[in-house]
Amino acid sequence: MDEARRAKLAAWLPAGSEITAMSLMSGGAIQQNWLLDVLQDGVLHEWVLRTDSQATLTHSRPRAEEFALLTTAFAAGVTVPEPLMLCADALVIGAPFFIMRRVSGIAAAHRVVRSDTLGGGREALVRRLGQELAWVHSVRSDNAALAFLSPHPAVSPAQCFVDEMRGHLDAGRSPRPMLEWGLRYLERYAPPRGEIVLCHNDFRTGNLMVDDVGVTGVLDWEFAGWGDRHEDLGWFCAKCWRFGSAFEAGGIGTRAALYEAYEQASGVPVDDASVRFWEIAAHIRWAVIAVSQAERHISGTERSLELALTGHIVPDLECHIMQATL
């Protein structure tokens, strides 16, 4: 950030406010996160500012709903950052932005998954996280503060993302016969529509911080909108998040800690055939948003090494399907 937005950083944030320290996070391929030390009537205040990357996902949310959605999850008791402050006017930084309070741990996957201490153990952290995701579906869809979500159809949310993966292969520049194939096994077996309920919708390994002691973030609530509770869970539990250790659940913890934990939690019954149908669903979309990325790259929208090699995971995940599907 060069010195004029930072001067009017400064002059945006409460009076008497002194900015100490600012610095770019590491990753942030759709979002960026600064590091902000400010100083306040001799207070040094820790936060994070999160703000537009040059370009993002057509289907992330923007900022003002993504904070009104990380307050409804502090509020539901989910552990999240606590959200501070909300600019809307682009013209303070380049792109409207939110302050949220820093919290300590590691959100590194591939730390994650190889500790046996993190969290307290992989049995107790697994169980924590079980916890959260019940918390975080305790949101129903007639919460007013989240009016702005699209009201979900009467239709299930797993036509709706069939759909919705669909159109995303039909605008595409290259045919993907294997997604398609993916797609149309999902229409067979789709589950039946249940009770509709907040879903986080990239609650994984990587999007939660943790310490020696458990959780002390959920992350990232970018994808946040209305669905079946069985999607995060689904989410949670694909192969392609689990950076390469045995434990199904996250890479983490077992699978049936996890569902145990949600149920103790949420009173809800966890379904294993729905589960496993999001854990497909989970590779194909996260197919399809390696694809859109790579496109940043090759049109030259954000010319990025990262979001190059992002594409070149798709076969990798179009062999999953392949294997849950035949």
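Positions refer to the first chain, counted from 1. Everything numeric in this text was worked out from a predicted model, so none of it was measured. C-alpha atoms forming the largest set that superposes within 1.5 Å between two forms make up the rigid core. Compared with the form predicted in complex with its partner chain:
- Relative to the superposed rigid core, the position of the CA of Gly172 differs between the two forms by less than 2 Å.
- Relative to the superposed rigid core, Pro315 undergoes a CA displacement smaller than 2 Å between the two forms.
- The two forms, fitted on the rigid core, differ between the two forms by less than 2 Å at the CA of Gly234.
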Given for the second form:
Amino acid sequence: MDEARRAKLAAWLPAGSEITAMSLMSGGAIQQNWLLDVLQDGVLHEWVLRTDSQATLTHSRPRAEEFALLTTAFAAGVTVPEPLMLCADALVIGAPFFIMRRVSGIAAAHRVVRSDTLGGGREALVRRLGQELAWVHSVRSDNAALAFLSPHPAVSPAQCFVDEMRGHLDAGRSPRPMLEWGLRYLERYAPPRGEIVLCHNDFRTGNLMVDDVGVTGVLDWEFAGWGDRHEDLGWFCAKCWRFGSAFEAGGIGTRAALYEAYEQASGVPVDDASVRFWEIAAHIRWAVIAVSQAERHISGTERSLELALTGHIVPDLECHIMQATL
Amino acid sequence: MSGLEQPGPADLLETARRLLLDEIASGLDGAARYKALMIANAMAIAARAAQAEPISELADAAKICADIRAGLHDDDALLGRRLLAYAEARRKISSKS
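Okay, that is the form predicted on its own; can I get the form predicted in complex with its partner chain now?
Below is the whole assembly, all chains and molecules, this chain first.
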């Protein structure tokens, strides 16, 4: 960020604010995250400024919507970086941005699933995550701040999922019989439409920041939308997000602890069969995403070894899908 | 393969991968180490593919897909087992066992 933009940012901040440090965090091809230290009345605030990269090609949720999701989640008690200020005016730093309180901890999945002590220990951490999910799901579709989220169609979330995934398969370059097989299974055994709640839709180890004591931030709200609560529970428990760990709840702890804490915090019983249904769906969804990521490499849209290797996750996912449905 | 000087592609890839892992990646950290491990992973997949038996493709996969979607293979355990075997054969190459 050049001096002119930094000066405009300083002028936009509340009176008496002085920017003492500002640096771009690594990663984030689509969004930029800036570490921002601000002195206000002698008190140092450690914040993160989140904005769009200059050359954004990929469709991404607008910053104002992400800010509204974070604000709603924070008010519902979910542990998220506290959202502080939103600037929808692109003229200040060149793109809309928001500022949130900085949180610290570790999100790296392989480190989290290997640790017996992070987050206060496996059972304490997984119980806390069950509570966090319950708080996410306490948000209902009449919430005016989230009116920008597409209303959920009248069909069941399961059938909606099947229809959406079939659309992606139809647009792909190769037939995918194992994924079709899995989708047909889901269609045949789809749970009925239940209560529609706010779903995070990417609540998994790797997107959950923890420290030695507990959860410090539920991150990455890009895919949030209305759906079935079991969809988030299934995504979290799916084998593909256990990172080689034997613990069924996110590779972190036991399924029983997750369910029990979720039920206590939400007052809603967990339907184990529905969670397992959505675990099959999770493998299909991840496979469809992996296929499309590899396609970006193969087509030349974005040549990348990481994208190329993601395509090679698909056969393993297909094996899980077939084993779970035969 | 006949006519090619030896060692062949699988041997070359595996030998190069060991060198990368043992003498280069071990001295790296952070993003550079992550990239080196990705390269090693890609070489391992290519090496396994170079020495694998050919995988017999599913005949008319597009029709199988359409028929599955139309419900014509509901409870068709024979097809299910064929699909699982096909996925397992591809997994042997794409993922380390």
